[in-house]
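First, one chain by itself: the form predicted alone, in structure tokens.
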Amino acid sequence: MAKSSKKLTPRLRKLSVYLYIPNIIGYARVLLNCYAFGVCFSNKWLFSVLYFISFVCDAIDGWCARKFNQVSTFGAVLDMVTDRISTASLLAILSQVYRPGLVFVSLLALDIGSHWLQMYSTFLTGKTSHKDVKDSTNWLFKAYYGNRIFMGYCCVACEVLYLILFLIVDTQSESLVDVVGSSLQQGSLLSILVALSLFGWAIKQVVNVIQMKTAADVCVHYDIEKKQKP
């Protein structure tokens, strides 16, 4: 019996990580997004509500991970993959209902490329989190990852802008410039929300570019140092 219990211990430990509270929230986010995108064209408002709930859960699972000491590499990867896939899916939809669609395809590529490079460079340098940028020389990059409120504003602004664009589009192949310009000129609550979202969105895209360049530099320096070793 003692030998049997010892053999089960590693399996139970592995299972316990899968059942961490923040990871369970992560699974719920995946299910929410799957259902949300399944009804995105038949019920725009339900899609938007479910998508935003999933987005809010991103902050909740992080809080739970710290609160209950359940931070895990698996959870961090699950979190980032869920974020990237959900945003990429929404951008793919926007590329089909607005022109030029290439704008959203480019944003999709920038978002995935910059975060993938950042994660890879994090592992190369032996850091435990892709948000550890204390050694960066760029003040905006450090401010973004160093201040949770600032980063939260930029992330929320970005997602809210994409949801607004999806909700206000009437027909396919509408001009993106015309729709955004019309929204800003209305002088309503929508105008203020679009303006605030645009500002946070713009900062996030600049950070994505900085992140991609910084991470690429890390990869290049790693290759150079590897070749110089005897």
The other form holds:
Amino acid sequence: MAKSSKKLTPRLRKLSVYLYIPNIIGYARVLLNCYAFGVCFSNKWLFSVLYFISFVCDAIDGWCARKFNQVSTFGAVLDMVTDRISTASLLAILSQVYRPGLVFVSLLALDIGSHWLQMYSTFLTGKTSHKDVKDSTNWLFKAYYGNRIFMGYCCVACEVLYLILFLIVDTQSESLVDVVGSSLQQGSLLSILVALSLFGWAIKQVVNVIQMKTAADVCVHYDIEKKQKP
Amino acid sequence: MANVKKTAPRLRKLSVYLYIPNIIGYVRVLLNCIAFYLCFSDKRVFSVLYFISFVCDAIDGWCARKFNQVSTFGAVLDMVTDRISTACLLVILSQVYRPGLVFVSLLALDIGSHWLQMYRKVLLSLGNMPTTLDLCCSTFLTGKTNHKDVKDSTNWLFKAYYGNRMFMGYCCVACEVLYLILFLIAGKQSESLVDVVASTVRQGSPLSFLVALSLFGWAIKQTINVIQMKTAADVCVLYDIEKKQKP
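Could you give the coordinates for the form predicted in complex with its partner chain, as opposed to the form predicted alone above?
Up next: the whole complex, starting with the chain shown before.
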């Protein structure tokens, strides 16, 4: 009796974490993204809607996790990995439809590099999330991380900018500068949206670069501290 | 006396940034930047630079151990450079082949599995989970060698892969070689991936042989990537469960 119930419980407990509500939302996000990228060339608007819904679910599953007390490490990792892969895939698509494509390849490199380094430094300093950083000397860093709404604006701005860029491009590979320039010059609602997004995007990329330097310092500091306390 | 205390931390920090293996790491980054800048105008130079960077990857690990200059920063720099260079090459391939989404999917799998693997390493070093998984893990982030000490008992392919360093090295090199070959043999227009690979293999030339060998190692590596994601996800879940049991 005791032996069989001891065997069952770990597996059931493991299964129950995989079936947490926020994690199921996470699986839905993955499916949405797979389907979205499957149709991205044949139906741009459907792709954008699905991609945006997935982005909204990103906020929802965090809220659900706290509300239902179903916060899990697996859920946080699933969230982060889905974010990185969906942004990377969108940047890969953008590098195909715009010239020079290497601009988006560089943005992809910066996104992966900065988040990867940030994650390491989070582990090394024992903080729970890279969004909890508040002790840096850099004013932009403090402004960014000190204000969740501002941070949210910058993150959303990036995704919105990339989506808009994908939606307004024609089938042939177009010059990025020309497309952005003409959309800004229109003076339409789109222009305002693009301008707003560009601003938030720029801040986010600058923060990404600073993050890499700060995180590298944390890695170095970790080794130095470790040597001092054998 | 107080001055010595002030300057020492900054000097020590600078000295880690100037470790020989880390300088090799910076060279790798530069090589990759130049390589990708030239990739469309001069494919061969790109391939040579990319391959040299890949070789430096092995060299800097060896240097770190030989000169006793192993550092967390160096390991992270190594890993990030690897991931970004492979990602960029896959993005380039997605432009020159149809269907491009094949390479976007491989990019997703590469990032996803390595990201989860990193979490696995960290959680194992933080947590206390000897009972449910039969494995051993060496020091956190001492170069690439640590995750290769994992010997998961539940999967034979996993054991075969991680049990044999040369086989593992072959699979990793096979992926990079396959991607480089695919880039080199692609024509100017976007070509069908299946057609290009099939016609190359059918040629019966040394290239066919190389492609076949690379395909085999690549297939094994991708299968391992998928298995790694599942195993790493289990570690994330178990970490929470163990944490709840020991308040």
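We call the rigid core whatever largest set of C-alpha positions still superposes within 1.5 Å between the two forms. Quantities reported herein were computed from a predicted structural model and do not represent experimental measurements. Residue numbers count along the first chain shown, from 1.
Colleague: Superposing on the rigid core, is the Cα displacement of residue 96 between these two forms 2 Å or more?
Modeller: Residue 96: C-alpha displaced by less than 2 Å between these two forms.
Colleague: Once the core is aligned, please say if the CA of residue 153 is shifted by at least 2 angstroms between these two forms.
Modeller: Superposed on the core, residue 153 moves its C-alpha less than 2 Å between these two forms.
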